[in-house]
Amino acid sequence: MRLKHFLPLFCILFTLIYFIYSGIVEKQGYYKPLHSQVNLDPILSKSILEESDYKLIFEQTGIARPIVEELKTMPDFKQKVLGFQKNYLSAQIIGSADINFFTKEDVINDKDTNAIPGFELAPYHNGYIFLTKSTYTMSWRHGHAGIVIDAKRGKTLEALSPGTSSMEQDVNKWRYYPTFKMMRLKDVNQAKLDEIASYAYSNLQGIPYDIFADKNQGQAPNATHCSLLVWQAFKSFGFDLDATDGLLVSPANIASSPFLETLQIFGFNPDKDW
């Protein structure tokens, strides 16, 4: 039987498992977590939290020990943390919206299919890092990434999709993932963390996106996208986020570098990297 015979028949069976394969992968963005609620009101009026008590709040709520502590000293903490608990265990109706041609996000929906924040930002600060897991390239699940450049005005520094160049986002366009992690830097005081997102700020805005932007650009890249940003803004002070030490630099790889610490999680696997 000639070639061309079997052109249809394999014309059928990549188109098959592309859609397999899709939606695979579109389901792999989003985790729902396993437990039931629990009272959380005994645990959050003790004067002082034992180790327990911090694991079940993060099992619970998706947020760390450092930002408990910090919500401590508000006067509607108990209220604070019962909101994030709420949000945390409810089920997400999920759809998705076109970035470009090639590129989609997860987003947020209510049952009348318009994009809603489904999330409260735990407290952020400069040099805190964002991502998501929820944009994907035909059928590769990339993710995306950020650095909080400017606490006060709530913005982010981002590198965004082909044909534009790194600007400032606000911060709240990530309530509408339905996938969102917030890290820092372990052991580093905020003055370190506000000169990074100051450098960031400074050097980093207008650069022209390129998803095969790498690392030896020096400190002056004339190209990036959003994990070679996050990364290129702690190199200059000589913190390397990529957890591979590879060329290119990933979401996932920022997600597991050992200099980091979570601080909130929401649709993330509390027990993966990514």
Given for the second form:
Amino acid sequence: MRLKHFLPLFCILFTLIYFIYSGIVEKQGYYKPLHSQVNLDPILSKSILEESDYKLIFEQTGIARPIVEELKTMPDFKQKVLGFQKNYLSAQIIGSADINFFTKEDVINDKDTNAIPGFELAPYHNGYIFLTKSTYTMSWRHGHAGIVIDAKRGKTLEALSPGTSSMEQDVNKWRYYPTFKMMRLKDVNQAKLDEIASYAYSNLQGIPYDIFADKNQGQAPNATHCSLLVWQAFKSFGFDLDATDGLLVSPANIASSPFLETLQIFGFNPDKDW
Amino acid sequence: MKKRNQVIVLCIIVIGVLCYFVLRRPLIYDILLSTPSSSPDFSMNIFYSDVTMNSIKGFEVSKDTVRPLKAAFKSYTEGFLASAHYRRILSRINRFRKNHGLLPLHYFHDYYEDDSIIIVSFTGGLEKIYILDKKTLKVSNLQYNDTDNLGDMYVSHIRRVNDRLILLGGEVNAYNAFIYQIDAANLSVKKAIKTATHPSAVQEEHYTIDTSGNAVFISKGTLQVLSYERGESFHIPLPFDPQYVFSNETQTIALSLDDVSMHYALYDHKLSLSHTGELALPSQNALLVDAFLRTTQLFLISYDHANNVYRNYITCYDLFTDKLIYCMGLHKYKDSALLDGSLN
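Now that the form predicted alone has been shown, please provide the structure of the form predicted together with its partner chain.
Entire complex below, previous chain first.
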């Protein structure tokens, strides 16, 4: 076969494979809860919840015990939990949006294909980690990660995509993803998390994005990507969030970290880290 | 062979041109209410963006028409700016920073422009505020004592009041606001005040600078005012919990939306109550995108997620009569949302 015949054929095949793979990957990455809706009123009316109650609430709402405890201090506790249940068990229409030529993100759509927020964020604080599986490049569903740096004004710090630098984002953008996981360090007080968030805010903004940036950059990284940014923030305080201890770190590695506990899930399989 | 290649190239060009016209969908609109005697003349820019903020489209809206803006736009936290201008400004600022041994910055938080200067604010303290001469684009920093730099903030409002620039920002990670009075001639900070704000006042549309330079914030059942002259806070009671507050050259208005109507309280340049009222929203459960006050006319851009025909409305109310005097319904535009507007 001559080069002048091979090249166009290769381009056509590559394009076809790209779109086919993208189509396949688009359908993955969202987990629909298997449980039918259960009436939570009797449980939510109890003054003291048992372990089995927290387990049921998690199965029905995606919110874990620490969040339930925090919501119990609020006046509209029952209403809030039932709201989480409704969103968690609702069927989602998932569309996709292009971040760039190669990378897409899944978004929750209404019936008119408008991107809409699909769930409420559980109460969050500085230093909490947000994760999603809803971004992918061709067949690689790499996901995305961010860290809450200003809980009062609702801001995360994220490294978004090639050609950008790490920057603040509004937390509400995460509500548009069909998959979401909120995590935090286990057994660490909020003052320490505030310190980590403050460090990230002061030291990790404006760092250029590089998908191949690795962990060996010391205290003053000059390149980052989404999960590396989160890793860099916590590593500065002695917490290595990479579950695999490799040279590179991904959102999936962070999700599997034994140092973290899950606070809220949406569209994630509750029996899997990622 | 040569002729065949020419034909192939021509076909590709024709297909490309056809695709361009097919894929370039216009913004469809309907004038739902417009009476010759009372409907306002106005010009407004509105901005649509997709969820990634990569695909941004601007339109100019007047009483009778909507036409696309030719310029490409880039977003910053508090709005949209023509891309070429954004890049030019950022390049100048980063050149200035490089000359001072600082790393480049990439994303504005706030942008202000008047007849003579441009002020670009990045998240941070006073050191992250840059002033550019509008003619030469020469970059300067503010002049201030270290004790005047109250901390990191998100600048949301800047207003020129006589010979001063008033700068208002929300403190990072706190329910406080910083208000700076800056000498417009030499860009030196004359006064720096920190005030606690209600937890509901966290975004740009929750506070404003009025015509006299007072900082005004929404609060529970009141407007909280930090006086320009006295540097002290006081509260103006309202018959409703305000959700938004806006100012123009002479007036300030507080707004609160419920399912079907909007309550407002209008104040004059002395923050004396002019009057209050209730206005019908263009549709049930409409949400506010933006609002502009022009003497006795209130313009609203609203959003209705449930409407099958009109996704957004541009409405104008006569605040003397509390009547809706103009309404344009905008159809859904691609996969984009109408995020911002500005009255020209």
